[in-house]
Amino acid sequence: MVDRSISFIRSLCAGEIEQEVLFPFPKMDPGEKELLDPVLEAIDDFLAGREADFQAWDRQGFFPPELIEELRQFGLFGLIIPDSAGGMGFGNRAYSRTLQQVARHDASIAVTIGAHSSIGMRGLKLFGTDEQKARYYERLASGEMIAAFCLTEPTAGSDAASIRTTAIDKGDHFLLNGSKIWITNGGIADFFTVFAKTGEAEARSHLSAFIVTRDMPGVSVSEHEDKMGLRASSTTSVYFEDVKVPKENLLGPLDGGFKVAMNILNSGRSGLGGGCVGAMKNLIHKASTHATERQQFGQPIGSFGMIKGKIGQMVVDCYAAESAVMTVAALSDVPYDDYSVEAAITKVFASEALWRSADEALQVAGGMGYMRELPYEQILRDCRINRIFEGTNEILRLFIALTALNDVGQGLREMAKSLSGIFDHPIKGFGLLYDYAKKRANWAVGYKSAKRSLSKCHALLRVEAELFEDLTRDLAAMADRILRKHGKNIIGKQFATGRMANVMIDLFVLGCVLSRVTSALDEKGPDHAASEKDIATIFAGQVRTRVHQHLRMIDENDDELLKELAVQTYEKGYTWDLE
């Protein structure tokens, strides 16, 4: 039985490949798939052929009430709510796949559904009491109540400790005061998961989560925000003025709000990832159709190598993103104790892969793609937010790398302690030192063992598996080298941690791809899975190139020069204007 306390990527940074976490590639439960398939088909029937509507709603900047009612009637607000409460009872894999299908048609609709289930009411599902669930589940499933997630404030984005909204204990209730900004579904929601300070200290340990409903006196919302993309979805500020929140509306433990928020975001990221994958599949379809129909120089533009390269790369990125998203959704369904780093990786990779795909699809369409008549410019605007919300990709890269470096640092600290007291405890001290020396020697000579092997890969993927093993040793050595170079100053070395995060992202996604292609080769045979084998080969080669570049730049880089240029620019602006 697999140890569910294992984090694949955190183990990888110690040079250990916990391949049982990724292999075999997860499959959906047959019963759930039987329920899912007709839902996907019905979504296509519901949304297909409505591009003119999507474009019109984008131009006017809001959905008509009739569309929200259609979503209610379709049951799209009850995807993750148990069937006993009127929902569909989907796990994260089926939920992610559903959002993927919606996002193939329109991002604003997908984010409206996702904000409700991925984050808005996810805290109720994860931390709600039986009484709270009994009170709200059925209304949330029917869409009578639509949910929103209220964390961000004017002074508190990525830094949750800076939250100024307060909830003061008044005996039989909490008195809530403050405001939240950029709240998706804010204008149509009746159920808010709100985070507020419940103590005097600035520490995040004094953050708590509450269920707040629109009908509570003192709750109000702003006008609809005028956004770059996702314009039809509702985004507003939400205000709380002397709102009396009943004690029974505390969500999770008092002062446990930071953990509640992080668990909500981790658990819901497969929804965002699914949306990204759906949008990429839509772009691949549109770009490949255009490439085969558009004639230049007497032949379809799709016959030219550069266009083929763009379409092929979009396919590789989409396949890789989908592999990672479905793997993390499965980890949360099992559930694993800690998949937070893996969840962050899928958000970063999928959102950036979508951005590249949207940019290249518009490029394939050329001047026509730049015109508002076609959907490319709207898709480009819509997908840009994915790299910002639910944790900016920059913050998530720091989280990914620093979490792993903390694990490695703990091991080094243990060794340092043993060396300082080596004469008091010689056996323990020399034992730790020997283990560490052996590990470093193994990295150097490429020694393989059960924990350093990707043996579950298909035999036809042996070259890619061996590359993965080699790069795992490089990652472990990289973590060791970065910590030794920067020590306790590592938190401020964001170029270094960013490079390590990029290596971790690439290796986790590559592991997911190899697992998925192994299953395809086993089930379909080499002939029918040849294209998937090609994807694995291409992606592995690209990962190798990127990882080797990041490794070289540990010691050979222009980091300090770049930072100095930035400081000069802060002080003087751009000073090289030509006269």
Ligand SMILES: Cc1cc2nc3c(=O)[nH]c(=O)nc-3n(C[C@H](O)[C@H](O)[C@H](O)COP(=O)(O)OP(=O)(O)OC[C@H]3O[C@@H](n4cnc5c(N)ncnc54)[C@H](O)[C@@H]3O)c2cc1C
Contents of the next structure:
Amino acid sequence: MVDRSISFIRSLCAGEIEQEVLFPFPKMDPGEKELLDPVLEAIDDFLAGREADFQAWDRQGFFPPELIEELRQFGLFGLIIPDSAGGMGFGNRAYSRTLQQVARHDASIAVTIGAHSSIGMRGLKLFGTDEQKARYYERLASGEMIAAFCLTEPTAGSDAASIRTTAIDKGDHFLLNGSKIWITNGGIADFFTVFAKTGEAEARSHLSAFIVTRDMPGVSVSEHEDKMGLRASSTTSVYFEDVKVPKENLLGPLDGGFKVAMNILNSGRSGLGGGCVGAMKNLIHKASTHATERQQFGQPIGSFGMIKGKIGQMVVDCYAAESAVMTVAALSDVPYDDYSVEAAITKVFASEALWRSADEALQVAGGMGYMRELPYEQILRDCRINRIFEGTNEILRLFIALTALNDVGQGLREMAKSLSGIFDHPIKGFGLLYDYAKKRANWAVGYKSAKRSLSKCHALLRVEAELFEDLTRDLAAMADRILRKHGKNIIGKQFATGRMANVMIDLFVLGCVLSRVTSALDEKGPDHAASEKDIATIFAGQVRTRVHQHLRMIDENDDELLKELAVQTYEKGYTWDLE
Ligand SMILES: Cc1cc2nc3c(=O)[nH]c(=O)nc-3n(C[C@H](O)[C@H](O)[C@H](O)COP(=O)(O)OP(=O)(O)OC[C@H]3O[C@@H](n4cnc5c(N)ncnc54)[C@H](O)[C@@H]3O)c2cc1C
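In place of the form predicted alone, the structure of the form predicted in complex with this ligand is requested.
Up next: the whole complex, starting with the chain shown before.
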């Protein structure tokens, strides 16, 4: 029986490998798969061969209404709504896989569907009452209502708790005033999940979520934004002027809006991750086709080592990202109580892997890649946003590391408390001290207990599994060392937290890869899974190099010099022009 309260990565930071969470690699429920396969095929039929349309919509900067109608007809707005309400009833795995398939063709379409299901109406699914669901599900499933998520404001981006939109309690309704910016689907949505202050304007915690519909007097939207990428997808400001929002449209608990927003974003991350994986598969196809067709120096450019290196790395990145995205989608389907750090990890890894792939695919295409005639430059523009929206990768790195460091700090605080209370409660105090000393000793000598080993890995992956075990000890020691070095000042030590997050990201993704390759070796046999085994070997080697570098840099770094240089530049600018 799985313990659903466990977070694999948070345990890992304490040196414990909860391998049951990752092994065996999650498989889709056969019933769901049976439903999914024809949908994937139909998506290809629907979108394949329409590159000229995608390009034209990118140039004009919006979708024609006929395309939105086609998406409705296809049922793409009902992916996560129960079939009893007219949806497809997909769990997060099937949902993520569907977005992957759409994103293989066009990112603007994927983001239109994703903003509706991943964030726009997900609050209704997670926190809505039966009455609220009955009121909106069917119209959302059919796409009669398209949904949008309204959190960001001109002065509140990453610092979401600082929003200024207010919802004042007027007895039978809330009076909503404020404005939101850069809202995906803003121009085509009728259903808005809106976050507003319900307490003191200055109080950061008193946020609530509301269902607001386009027909409420006082709701309006701006013109479509002129963006770098995802140009066809609708992005607008949304304004609320004395909007009377009925009491029954409160979504989730009063003043519990921050938690509602974070839960929506966590739960929806496998949509964005799936989109990144789909785009990477498209890039791999395009770049490898070009590499085999384009001749230079009398041979295909794909025969040169540097080009092979790029294509091979794209494959490793895509496999790794897909392994992590599908693992987290499965964790949220179980559901585990807390997979928020794992979900943040997949968003950071997949969005950065896609960015690297888009850059390298364009490089493989050479000058042609820079021409607007080919799709590489559009893909590069389209995918850049993934590192920014739904939580920037910087904020998510802080969240990933600080959550883990807080856990470790809790352990250290317990120990400190036991020390101060040692004379009052000698037995309890010594017990805690003993446990902690044992843990540290275990990290140091590489002692193997049940939770120190990745024994579920396939025998052919023994080297990689042992590396994982070693790096887990390094991670636990790193957390301990960083906390001892910076203490409660850790919040302001972003170089250190960034390194810790990077190690956690690499180890979680490696764990997912090892689980997936283990299943592949078991099911297909070593011959048929030989390339997947190679992917695991390559990725593990890259993780080892990166982790060792991060570890070294805890003490050997130029962090303070770099920060000083930035401060100087804020004051004086760049002052080293050569005459
Ligand atoms: C195309 C597009 C679609 C969007 N769709 C939606 C939507 O549907 N709904 C919605 O509500 N919002 C949406 N957004 C807004 C998006 O979520 C925000 O842009 C994002 O949260 C970042 O906020 P910001 O742009 O204000 O950046 P800022 O918060 O100003 O950050 C600027 C930079 O500073 C960094 N930074 C900020 N704080 C810290 C810190 N403490 N430590 C280190 N670095 C920090 C950030 O990582 C970033 O690199 C969309 C944005 C775009 C561009």
